[in-house]
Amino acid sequence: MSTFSAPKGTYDLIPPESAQFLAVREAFSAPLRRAGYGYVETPGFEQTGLFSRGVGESTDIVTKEMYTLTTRGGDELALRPEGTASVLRAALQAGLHRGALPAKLWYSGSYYRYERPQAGRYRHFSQVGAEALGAEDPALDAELIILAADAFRALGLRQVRLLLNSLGDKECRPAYRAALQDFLRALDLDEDTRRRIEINPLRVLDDKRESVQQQLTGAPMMRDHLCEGCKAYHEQVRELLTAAGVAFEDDPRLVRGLDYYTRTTFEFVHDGLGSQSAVGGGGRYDGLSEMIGGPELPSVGWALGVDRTVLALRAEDVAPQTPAGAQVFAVPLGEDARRALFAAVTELRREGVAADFAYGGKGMKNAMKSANRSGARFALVLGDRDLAEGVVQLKDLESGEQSPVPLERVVAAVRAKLG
């Protein structure tokens, strides 16, 4: 055993459990490639400041959860606590802004905060995302609710929920901030919390704290100060869902933890996942862009936590689809076997075919053990006298049935018999 162990809130993925969390990746990555959005990676590591002006300066993650350091020459970094800010600095950076627009990306990484670890809740999560910069267009947002929704479906999640919610624009934002703040400055609150009601009153609202929700009854609410323009696009995206046939529940207290969102806001829930119920959401962020320092670009996109839906597929004992292991265990006994059926694996791997080899100079019975356990369904048994004869015996695990064939065809019969 080793000295070190993974730091506290963290996880290594280890097979087979790891199998898992890539079915998952696949399954949200595989509709967003369908719809026409581009790969995009970006460091670990960004600016300090490109969070705090983008996430917000009031929100959890940039005042208790960021990870920050100064490097040698006096840099301020942070180790990224979320995807949308870096991939729209990647974006703009690149002059994507002055391409064909939108520009559809996603992306998949791991993220980083310093929580308070417990289930589905760590320091280091996985996430998949998805943006689209540069439009500002009902159906977009529609897209890319339709394409999550998908996607839990197809990895055969019945009890996810999606929430929906406006957080409004500039335009009639400010009157609801105006009346929010009149009403939380006269509850009962900490001195952090008014701060934040001064910084950003939306972030009191999606505070989980009980003593604070109790308060927050008869608290004005954004749907009941949306301008014309707001309710019509909202409307719009509400329409486009339905017609698609995916089920949605308003939910006007929804927020989010992140300042930047405008408009459609939205979140996925799992309820069989206790408090840390959301296993994705994100909205539109039409000022991002401005708050980061780059030009008007509207823009709308999620984040859907890898971690949290393997939690929430077995909660549900869901099995999702996983790669398929070995389909052909090679099993040579001697060395000139061992380097004939290693040039057959080699070729067997080549035209597209699982295989697997028995290392190590194991004996035939514990050889076989290994092949057992691979869940190969075809074995492949090459003794000295095999390799005089010049077959090999193709060994069918399921049924134990077994037959020579001759070594030059072993690939196109290991084929045949897969099928």
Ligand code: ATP
Second form
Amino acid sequence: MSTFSAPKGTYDLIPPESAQFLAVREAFSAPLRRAGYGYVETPGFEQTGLFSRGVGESTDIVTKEMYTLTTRGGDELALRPEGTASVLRAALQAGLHRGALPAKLWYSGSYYRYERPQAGRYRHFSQVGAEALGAEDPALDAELIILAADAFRALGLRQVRLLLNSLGDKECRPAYRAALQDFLRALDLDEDTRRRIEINPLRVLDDKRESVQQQLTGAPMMRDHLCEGCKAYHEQVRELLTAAGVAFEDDPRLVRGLDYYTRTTFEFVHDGLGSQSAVGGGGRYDGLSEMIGGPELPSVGWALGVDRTVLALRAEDVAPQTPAGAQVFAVPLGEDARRALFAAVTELRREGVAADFAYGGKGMKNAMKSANRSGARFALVLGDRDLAEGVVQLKDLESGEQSPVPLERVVAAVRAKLG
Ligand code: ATP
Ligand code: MG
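To complete the pair, please output the form predicted together with the named molecule; the form predicted alone was given just before.
Whole complex next, starting from this chain.
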């Protein structure tokens, strides 16, 4: 070990486990690409103000969890704690809102939050996200939810549940907000929470503490205050999901308690993860563009947590399909054989065969050990006598069978064996 270790709340991705992360990222993004989402990548840090406005002044993310810094030049920057605000900022900066709408984008990357580290909760974590900007259409909300649900299923997960709610819009939310505030002001709550009632009362519904949750019985629910437009919109989303065979549970308590989150809101939870159960979430944010100085741009999106999804796979004991390693492992015996076999490996690779090589001048015994460990199906063993005869031994590592093949026809021979 070195003098240093990974900072608190972080961990390294190391083979072979790291392959599961790639498999999850791939499973999340492949359906998006097929559905017309284009890849977007933004910087790992932004002006702090983008997040205080774009995520919300009263959220835990902004008040407690952001990594901020002042640069030598005096800029106030923050490591990105989430993706939506950055992606929307980038889309507006590029003028995508003046092109064909919706602009459909997907991203994948690292996010940073100063949280109390525990299983499934880290200070550096990975998300894959998708945003559909500039359209208000229940089919778009449904599309995103279906893509996420299908991705979890394609990974082999069976215990992911979808929670669904509507948060209303600027027509019906204000009256609901006031009713909720009246209810909350009468409760026995701490100073911080009382302040939250005034800034962002919906967020109080999301309080995880038992002492708070107990008092929330009987709180007014947005569901009972939706205007006709929101009700019809939500009903369409529900119908489209049902028609697509995507099961969901109505959860009237589910919130993303910011004023610019509207209508559809959802979360994917996994029952095998203890209290860090959310594996992804999202919703409609029709007012966010205006909050960061842009035009009206109704949009919907989600972010799925890669780290927790990997934990979910382990909890369900399912192994995602990971790319196979080497198909062929080359074992040279002697200096001349080494040169000839190295050339053969290069040729195999150029022809698309996954091949590896016994480096470091190992003896036969150790080299064969490496070959077996590599998971390769075949070994190519080349000694001086073989070399003189212009052949290489192709050994089936499963059956132990071995036969000579002409050195200049090694690609064709390996191909034929691999089928
Ligand atoms: P939680 O309520 O668990 O804190 P959140 O509402 O803060 O989640 P989002 O901002 O919606 O989470 O992020 C989307 C997904 O990213 C989450 O569902 C989760 O899977 C993942 N995620 C969020 N924060 C962390 C973290 N600190 N460590 C690992 N994964 C995280
Ligand atoms: Mg959180």
